[in-house]
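Presented as structure tokens, the chain that follows is alone, the form predicted on its own.
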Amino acid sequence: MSAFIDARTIETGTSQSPDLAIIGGGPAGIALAMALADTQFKVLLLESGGMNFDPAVQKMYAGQETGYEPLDADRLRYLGGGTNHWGGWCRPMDASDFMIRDWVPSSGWPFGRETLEPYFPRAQSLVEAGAWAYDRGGDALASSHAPMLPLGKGGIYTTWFQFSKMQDDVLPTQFGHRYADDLRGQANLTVWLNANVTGIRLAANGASVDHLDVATLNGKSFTVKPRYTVLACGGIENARLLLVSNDVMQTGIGNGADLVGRYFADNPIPRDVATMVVFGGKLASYYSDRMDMGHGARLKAAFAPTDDYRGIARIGGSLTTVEQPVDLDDVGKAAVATTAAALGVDAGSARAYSLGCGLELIPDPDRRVTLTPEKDALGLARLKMVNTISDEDFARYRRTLEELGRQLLASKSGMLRINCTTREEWMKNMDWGHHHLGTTRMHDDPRRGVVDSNSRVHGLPNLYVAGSSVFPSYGASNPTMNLIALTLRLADHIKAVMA
């Protein structure tokens, strides 16, 4: 059995030697710590937080931000990290997504999406969105309940969001509380809670990680000395303990390139983006809501570009969703009716309602987190967020949307106004996914990523990073799933490296 202990109650000055360290119980740090179980390896779990909520621990996430929502309402920095607010959302990236894009600037994985088809099914396991049923699988479903809504043929076509298991119809799978005893059932672990990484201290030649700075609310310090660490602490985080950890590499761990904490990303969810109207009357219950469509699934339908028409029209990902019906005005019913008659359709029957979105942004390197003068409780450098959304995210998405309304009219099924115009409209409903990607970039160049295509840090032989932050260019699905089969990769490689 492993042991769960509450750093705070360790002596100071404390040392451990394990074969692995990995910094952050979030779904990355859990994933890979599971997919370790089989090894005789002995694995140190570091987790900031304990098992449930801390105000004092979550101040530490607090920081600066421009066009960003506060850092410290943004995450929640106890065991199981982003899964313990989540909204369950799942969808495995578009094989675009990993391509490099001539009109997507800094674009392109190191590997394809087949690189992380081996690891899927078992990232749709732990995230339990039940059986897989993405795309076609997904309309066999969907048909079977109730017609889905024709498209002429195009470049939008519909595809489908799998949602992680409720629990009492509330909340999806949180980590930290599900897989508790599975990690406590692990024989060659010991995770540490309300354990605080403060350093990465590289060896005098910079060559490789000697050891870690561990340190804790109540005065507690100690000392880990692993074989290899995997750094898993979030998009943000990951990024900040890189840079404060300077006293060897002035600029940072794996900033030589001046790119840790460059290129953040979040996928922006502007809502009401449209009004679309379906001729024949009610849409099946799966558009606007997730439906539990049997065998452990539940779907919710969203319009996509595919990866063809991407290219075509040089777009980027996005994935459209039905919101909530809406009440035309009487222009609106003019236009339906007026295009219905030209189409010859009935539209007695109409429907009206609300679209929005989750959008992939263009990669941009001023899009970013740097430290500021101001220390948390614990000494550390605090962040400024700097974000951005460039009028071309936008301009491409209205593309996408003039091309579903061609598609709706096409089939005869719908008509669609476009509700946004200039920047401000845009801007004016705007949410965020809560998607930290791309501050520690994949590049197998080191002048363009921190990481390696196997996610080690660039001339660091036993340093990784694990989760959304390595993601090179981002697509539209959101990254829990995602992550974990690529950070399932990761231990496969691990394995190979330790052994």
Second form
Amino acid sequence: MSAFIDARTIETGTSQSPDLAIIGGGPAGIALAMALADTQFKVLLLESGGMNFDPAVQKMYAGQETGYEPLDADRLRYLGGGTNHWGGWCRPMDASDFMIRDWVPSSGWPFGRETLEPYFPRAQSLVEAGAWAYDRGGDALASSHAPMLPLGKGGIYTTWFQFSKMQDDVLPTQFGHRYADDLRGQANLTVWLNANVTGIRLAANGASVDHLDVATLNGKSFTVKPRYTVLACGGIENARLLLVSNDVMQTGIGNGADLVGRYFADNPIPRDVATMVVFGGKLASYYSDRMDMGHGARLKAAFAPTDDYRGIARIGGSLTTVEQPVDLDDVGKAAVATTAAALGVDAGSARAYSLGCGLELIPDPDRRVTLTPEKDALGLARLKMVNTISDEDFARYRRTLEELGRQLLASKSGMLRINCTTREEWMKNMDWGHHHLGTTRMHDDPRRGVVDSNSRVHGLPNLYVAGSSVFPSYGASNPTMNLIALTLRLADHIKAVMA
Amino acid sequence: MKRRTMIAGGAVAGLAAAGAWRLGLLGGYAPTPYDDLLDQLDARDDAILLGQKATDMPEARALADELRSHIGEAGLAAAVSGDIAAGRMTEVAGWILPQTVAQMAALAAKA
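Starting from the form predicted on its own shown above, please give the structure in the form predicted in complex with the partner chain.
Starting with the chain above, the whole complex follows.
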């Protein structure tokens, strides 16, 4: 049995020397710890929070932000991390999300989707999203319940989200509560709760990590001297901890190329971006709501550009979903009547639905987090976030909607109105996915990435970064299941290097 | 009745009928030089309303010339299908429309 230890009860000055220290008990940290369960390595998981929300701990997230939501409002700092408030939306990233795309500056991973595919089944199992039914598998399942909306031949296809569901119908899986017993049952693992890493300390020559400084909010402090360290604090905090650990490398660890904290991205979710009319009126419920298809699979349909079309139209990733029925104005009714008549289609029962979407942003080095002079309760510099979304991001998505509209007409199943043209219209109903991506980006060239293709910080043999902060380009899929797959790959790598 | 009176009476009646058409009193539309095209619209009132939103369209005569050339012998439905297949789409008030539909609506509004 492992131990969950409240670090606030540990004597100051205590020192630990595990084989591996995992900083952060979110989905990446927990998945990594569990993946090392069958090894002889001694693992210490350091979680800043406890088992439940604590306002004093949460407040350490606070910072300044421009164009974004409060930094202490869209994250959760206790065991389970972001899975304590996620929506459970899952979908594997597309092949083109990994590719170098000449129309997407700074895009491309050091490897393709095929590298992650062996890890997707286990990731899917950990998020408890049921049988793998994305894409064509979902088509078959959904069609057996109700007809899919036909789309004419073109660049947009129907794809599927699946949804995490914890045991006993609790939705979705919250990793801290769900896997606490698994972690407790892991003989090689110790979990310190309420243990905040306040600095990653390098050897004097800067060639490796020497130790971690750990502190609690009740005044205790400790040293952890691991052979290897994995930073798994989330897409914003990973960058923060590297930047504040600047005693040896004055610009922060891994920041020789001034990349730590840059290229931040989220998936913007503008609502009511378009109105889709279905001439026949009926639309299967899995378009607007998640639907239980059996085998543990809960599906919701989305419209996505194919990998090929993304290149042809020079667009980014997007996932367009049906939101709710809406009424048409007189011009809308006239457009439907005129067009349906010209197509020879009966639109007497037509119904309209609003569409929303999740978008991939173009990587931007100026969308970033930086340190401020303000300090948190443990003396760590707070962050400033500058978030932006470009007109080109909207223009690219508009082309996606135009193609979807064309394909609805081609199948004579419906038509589409784009509701947003000006920046103000796009921003009017803007939500964010709270997907924190890109701040410690992956690239094999240390001038272009913070970590290499194994998620190891360039120049440091014993420091790794887990989670979506290493995503160098993003796609539109929700990151949790993908970052878990990437973490499981990291686990295999770490097993090999630590052996 | 003198022949001159008969001609004058007929002209007045014709003008009155045209006016009534324009006012919708006779349930149809005033004759236009484009009726060979507009008669293909099953929902002409709707097309007029939609067409009023179609800005950046040529004048009626030029539109009609283009439509006649495009629709040709195949007819409206074939032209519309051809637009969709070829990606000839036009946006009117946000609606993604086959170009021919948008042009027909614009012509209906201008006629």
